[in-house]
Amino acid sequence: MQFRQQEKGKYLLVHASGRLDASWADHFSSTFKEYIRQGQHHILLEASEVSYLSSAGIRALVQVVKSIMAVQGSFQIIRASSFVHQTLQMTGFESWLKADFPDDLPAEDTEAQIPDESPFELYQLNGSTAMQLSVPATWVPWKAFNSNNLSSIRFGHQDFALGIGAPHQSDQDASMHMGEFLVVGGNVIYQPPREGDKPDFLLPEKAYLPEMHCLQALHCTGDMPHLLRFSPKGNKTYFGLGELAEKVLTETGSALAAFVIFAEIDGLVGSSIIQSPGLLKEDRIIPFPDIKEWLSFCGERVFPRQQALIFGMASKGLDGKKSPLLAGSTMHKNLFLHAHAAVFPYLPIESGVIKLKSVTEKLFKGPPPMALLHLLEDSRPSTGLGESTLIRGACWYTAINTNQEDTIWA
């Protein structure tokens, strides 16, 4: 089976020829799902040269239509051959059939328009103009553990956070289970400090609000009033985390901002705690390779083509000051950043304006998270992995109001 595609306005027009049977069904569904993955959510299948359609082919069509409907798209079969037309009518799928192209399909002789080459789309959402920040737990690696430094935080639907902590339990038990966590809209994802363990998660429901014992935490409350959509255009095939953080800071005009990213992964670079900091009995400086007893570093760029849910905070810095909670970038001048990423199986999302709450609700109804990473930069010459990069997705963001600059900045 062969395909020839054209982008025409909002539509992807695919001319197909050949037999859609068991031999070609998997190729057909994977090809069209890749179109959807690339952001083509309105597909026209011109099927005048499709000579045969079997039950296996219909099953492949059903899979494609379900994927498109999941992102609020559309799918139509145009000018189907008589065999395909009759088969779909007899099997109850005649709603897919259209006699001709939709009225809003650009005509062939329409003067070509210069495409918008910007890889970004900006949207203003409802909500307040800035979030409130608190820093209730300020542990700095690798200080001795002290239970007096723990802060218990309960997370509601307007809470966003990242840090190191453990699900709410006794102080003694919590000390043994301190790992990275992130919070998006009250949904907590927590990585136990044991190598190979899958992340756990706690979701707010009815009267229940997740609670964490926090050793380190950046905690924001409020709305994300801005949305940035990004996708490859021209020679632009991926987006670095630092690049997106800089874009957020530019758009907010703020020295400090928070963001949530939901995007397809090109490659993540990061680490995770594999031994609880609660076991530290004294202040330490842990050199390499001893640090590998406490942290697991990815040795390559990980989780390509999966989906990342990232919460982070970024700053332009203040008069050369350093921050114990925001790491200075080695790849982006005067950028300070702290971000955690939860990894999920790939999940397509619709184009345009989307609500963060609806995305997280859909996400947590599906497969559980695969991993949680503290995102890093690796700028070593020749052998460095660089920074985490993403292909396409959505970034909700906001400026931060804070009266705790002395806590953020040393």
Contents of the next structure:
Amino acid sequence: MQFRQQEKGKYLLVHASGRLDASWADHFSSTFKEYIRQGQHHILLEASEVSYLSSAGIRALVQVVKSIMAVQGSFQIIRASSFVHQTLQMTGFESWLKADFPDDLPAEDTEAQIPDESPFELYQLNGSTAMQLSVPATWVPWKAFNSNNLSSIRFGHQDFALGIGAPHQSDQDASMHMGEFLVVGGNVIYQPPREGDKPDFLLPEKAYLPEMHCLQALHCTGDMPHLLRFSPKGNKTYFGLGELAEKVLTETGSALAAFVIFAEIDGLVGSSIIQSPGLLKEDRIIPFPDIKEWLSFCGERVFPRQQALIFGMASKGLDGKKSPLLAGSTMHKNLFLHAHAAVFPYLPIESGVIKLKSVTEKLFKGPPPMALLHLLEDSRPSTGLGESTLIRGACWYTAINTNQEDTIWA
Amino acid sequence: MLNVNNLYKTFAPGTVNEVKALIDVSLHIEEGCFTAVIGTNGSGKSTLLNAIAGSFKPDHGRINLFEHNITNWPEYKRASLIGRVFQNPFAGTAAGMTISENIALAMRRGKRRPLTAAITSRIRDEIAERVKTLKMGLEDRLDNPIGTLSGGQRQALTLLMASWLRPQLLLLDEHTAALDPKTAAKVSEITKEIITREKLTAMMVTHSMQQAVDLSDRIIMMHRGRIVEDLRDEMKARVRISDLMQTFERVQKLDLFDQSVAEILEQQFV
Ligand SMILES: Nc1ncnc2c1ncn2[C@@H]1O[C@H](COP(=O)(O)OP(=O)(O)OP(=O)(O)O)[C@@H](O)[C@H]1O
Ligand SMILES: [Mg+2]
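Alongside the form predicted alone that was just displayed, please also present the structure of the form predicted in complex with its partner chain.
Whole complex next, starting from this chain.
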């Protein structure tokens, strides 16, 4: 089969030719899934030159239509050849067939027409204007563990957090299990501190609220009243985490902001705790190579084409002070960041306004998270991996109020 | 059962070719455990097995097999306790001798008796019976020179011979790697059968993750002279090939974690 595609307004018009049979079905569905990945959610299949359609071909079509419907898109087959037309009618899929192009289809290709079109869309959602931040647990590497410094937190639907801790388990010593976690709308994703272990997750359900024993926690409660959608346009093919964080700070005009990003990954850079800090008997500076037993490093830009759920806090800084909880960016001026990313298999989402809650609900119904990373910037000359970058997605954000400035800024 | 303590072996020390093949390797293997040893090329798998078998003396460390401290035993003396099968199907047998002669030799391993003692009919029956368990029809060819057999048949016989006297430890170094896939699968199956039936303690180096997952009770992964992963009991039970692949990747990435990465983490890990 051969495909030729034209962008026309919100539509992608695909001219297909050849036989859609078992030999071409996989190629067909992967081509169309790639269109969806690129943000084309309204597809017109011009099928006048599709000479044959087998049951395997119909299965491929069903798959494609399913993926499109999952992102609230649309799919129509235009000017089908008589064979295709007949086959679809007999198999009960005539609803896909349209005699002609939709009325709102622009005559011209729209592809290269709007060179200055912004890669960003901003939306205002409901909710209070700012969240309150608390820092109930303040461990920093590599302080001695003291169970008195643990703080137990129950996370509900309005909670967002990142930090180091362990799920509440009555029968086990939490100190052995201190690992990194993030919380988005009460959904907790936690990475046990053992290399190779899969992240675990705890979801608030009815009366059950996930509880974590936290050694370190940046915790805020409230709404994410703003939404930023980003997608590649023109030469702009990816978005750096720092760039998105800066945008969030600019848009809120706040000194401190929190954000959730749900996006297709270009490449993540980060590390994870692989040995519980609960084992630290005294304050330590852990030199190389011993540090390799405590932290893993990704080594390359990881998880391209997968999906990231990120929670982060960003700040412009305060009077040139350093922060024990926010890392000073080496690639962006006046930016301080702390972000954790959970990695999931790729999951496309609809364009435009979208509720964070509906995204997380869909996400946790699917396959489990594959990894959790503490994101870092690697600006080593020549060998550096750079910062984490994303391709397209959504960023919900809010300004942050806090009365714990003394804790955040040393 | 087998206790390896703080084993070190460096080849060509002090030269440009210096290789630290074993670095502080410690390992305890329980009686009856079938351990698979996997790892990248040159990670020290064969060196570990050779050290246990006594092919060379380690630079440092101690090896105990049952109550014996065998660290300073010569290779031939260890052979009375340890059976071995190598990758090359032609290594463990004498091509010119018949199947039964080869086996009769193996039966006398470690014993001080003339090499050419007669094969009594009682011994012959015993040989035929055991060879039959291979289900290769070789019991009808006991008087054929072993050199006339295929690689797979020879490897199956070598395995049978190496385990004949129920060695305290059976060492297999990629013993199916030189065989075609189908024969390799057959020999794997025979390996598992013999080890289970005779309740042998065994270590098997393999490049096949499938073999490691399917056959063994425990999986050890080596990298650059160290044991970097040790999966046993319930961890072994749940492990899949994809998990092992991930561990490989992770371990190889560890090589990229150098001083400069440590500096980044020191700055940025909060
Ligand atoms: N006799 C020797 N002299 C010098 N170097 C050696 C010797 N034997 C092994 N080495 C080196 O020691 C390292 C470990 O070798 P070893 O044979 O144990 O690896 P392996 O894990 O068995 O690899 P493979 O999967 O390729 O068989 C390698 O770098 C190898 O080149
Ligand atoms: Mg080897």
